[in-house]
Amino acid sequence: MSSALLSSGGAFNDALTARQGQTPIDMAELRRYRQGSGAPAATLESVTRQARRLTLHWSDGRTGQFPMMWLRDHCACDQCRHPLTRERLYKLLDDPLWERFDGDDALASFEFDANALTLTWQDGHVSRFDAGWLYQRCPGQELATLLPTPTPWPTHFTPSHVSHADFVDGSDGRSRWANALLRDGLVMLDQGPCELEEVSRIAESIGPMRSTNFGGRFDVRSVPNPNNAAYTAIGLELHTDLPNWRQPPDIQLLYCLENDAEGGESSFADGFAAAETLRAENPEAFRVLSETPIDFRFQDDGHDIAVREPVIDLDGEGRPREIRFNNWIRDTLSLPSDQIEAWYDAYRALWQILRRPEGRVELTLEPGQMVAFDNRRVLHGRNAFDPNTGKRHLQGTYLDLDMLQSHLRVLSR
């Protein structure tokens, strides 16, 4: 339909119902966005030109604005998206019609139908668009992540668990498990093998091991001459590892392969909802730890690994990102004389928080069992054990969140 139609009403529309089932354009991504795939029935019914851009109605009652500049950078032909790669091939900067994206001059002509806009620019280009993913992404409303919201946990909050064999078997309890993680920072898988690599085996069909100075995967027993507190059999206060890199690892994955010595309790704490509690009941404790950088120092005979970062990281809404508490390899703690007091008043709040049980998660991990989380959120330590009592034996590793999220949204798609 070209402009000049645009007031042709309802019977045209309804003529294009029956034409619901064609195939969506091919708009270089793998998403869904067309009715019957997860998007929403509304279809296109008209479009108003203005000076500097279109304007979409839909059928639910969605207008959406969208500047000619942003149609023109967003066409998805074999031009200016790679038809392989699905990459942008288009240079905005070596567009000759750039200039009269101002005016009213650079597109020529469009048309439209319920399920697609066409549009013709001066230099003669043609871009084609599924309505469907123009009304997903309608400039101004928020475009669905196919991802989970973190939600901090209520007060004594029990993990969600998915079987091993459903991991395995399955997309469904895969897809579980990963939104459980994602959502909570913490979740259990049950009943696996007691083999050993298993955890590697896990973490390589979602994404390649993050490797540290610790290797690709670790062994966490009791160990002549331990390089770390988790090597010893001494119980381990509430931590994040690693907060000494400047990109701590994400997730870790912890697979217990023996577990008969007294004692070793694993526990878990949500540090996202002690920041906010923090938060709530000591807003000045909550800005120093937020705002004050501190030194976390990793050593041995091979590494020397260092950053200066808060302890509460934010984002740019004020929400927080990312927990380091490790108070083993918390530096020197090196801030001006005036500051001293007011930091350690603040950790000693947040410390006396993370202790609450109410805020906790205790458990003992059985053999063939694993317990992933978030290790840039969800605080995790052990009771001590005897080693003299039997064995003890975990398996870990660590996934890069991108790697985890990807996952996930390739089992949604």
Ligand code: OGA
Given for the second form:
Amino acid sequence: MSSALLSSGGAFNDALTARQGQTPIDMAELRRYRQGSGAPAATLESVTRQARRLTLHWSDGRTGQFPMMWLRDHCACDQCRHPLTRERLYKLLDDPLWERFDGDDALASFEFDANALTLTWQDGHVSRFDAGWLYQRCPGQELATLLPTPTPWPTHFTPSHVSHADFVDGSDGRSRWANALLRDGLVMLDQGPCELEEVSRIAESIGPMRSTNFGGRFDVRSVPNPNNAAYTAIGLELHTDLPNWRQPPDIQLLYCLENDAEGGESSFADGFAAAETLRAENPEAFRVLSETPIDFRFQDDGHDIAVREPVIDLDGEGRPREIRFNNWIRDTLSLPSDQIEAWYDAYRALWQILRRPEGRVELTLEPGQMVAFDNRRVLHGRNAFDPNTGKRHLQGTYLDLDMLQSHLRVLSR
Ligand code: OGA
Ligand code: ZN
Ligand code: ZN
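Please could you give me the other form, the form predicted together with the named molecule, since above is the form predicted on its own?
To see the whole picture, the full complex is given below, headed by that same chain.
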């Protein structure tokens, strides 16, 4: 494949190998896999053939067992991977050689050097692999995610701040911002312009805005005839947005344009940390909230959007995956009567934990400041404000977590 077809990631891999005097092998992969930052420094030392697999040894002592069918499936030549999209073309179902991977005579021969492994299959097809790519994807080794691990807030947590200038100027501000958001579920962006739609420009530099029944981008201010508590001046208890959707929005951006009314201070709490505190202090309440689906619902003239889900959703390993907590769009509690009191007791217990000052971040958003948070983990709220004393105007939108993760992976190429 011509390297001119590749965008920067492939070119990076090529340039690095050229510098090191190695033969570049294009693996149709934009992530770094050759020697260099973020990629392995080990070279291939030996390759041995056993029944149905090859065993590779690298210079740093790593050993990997690669089944023949895996190797054939991951051939990156132009016939097996589309040279422009890099997507797989090879179809194992249609490969006449398939039966012979088990019978151990599918491979005709192999060659290797420090940086490459070349396989010739019985049908004449040739597969070339970069040793760094194989090292990175060695079966049984976890491929580094390039993403930070979500970390629960300690007590008296203070969020990271990144300046708007550092975010937009192409320096590392963007990756500091994205890293903090993925790790802490909350990050501040400071000293941006007080311009309408700046939140949309920021969002769209990462991915398409996630639309909801409130539109792609929404204005938070007190209006006549509100259809939602956020569009009044009343205080909003800590909550997650849109828990009445099957998939609530992942990332919320709230950009402050005006905030000189009395009141309106913001608060945030880490819902995952609160759930873990509940589990430790009151396991029965934790069990009830994680095992009991309840109804959430939003209704206005044109909508009736409802789901039945637990307040604390757990992943397959029992860790909190999502918090749905929004007291004003919680629907009728429809449970057998002998479960109702226990459910309310459990809900109060979680709510009391969320109210604890040591677990909350309290701040007053300044004009030009934007808060971004993981809406499925971190709860947000605001104090009531008095619209007769000044103006309060935020613009908000949502993003899919996939786009934020993608943004960070691209930044790390
Ligand atoms: C919202 C919201 C917070 C605020 O719009 O969902 O919670 O500070 N707004 O007004
Ligand atoms: Zn191929
Ligand atoms: Zn909200």
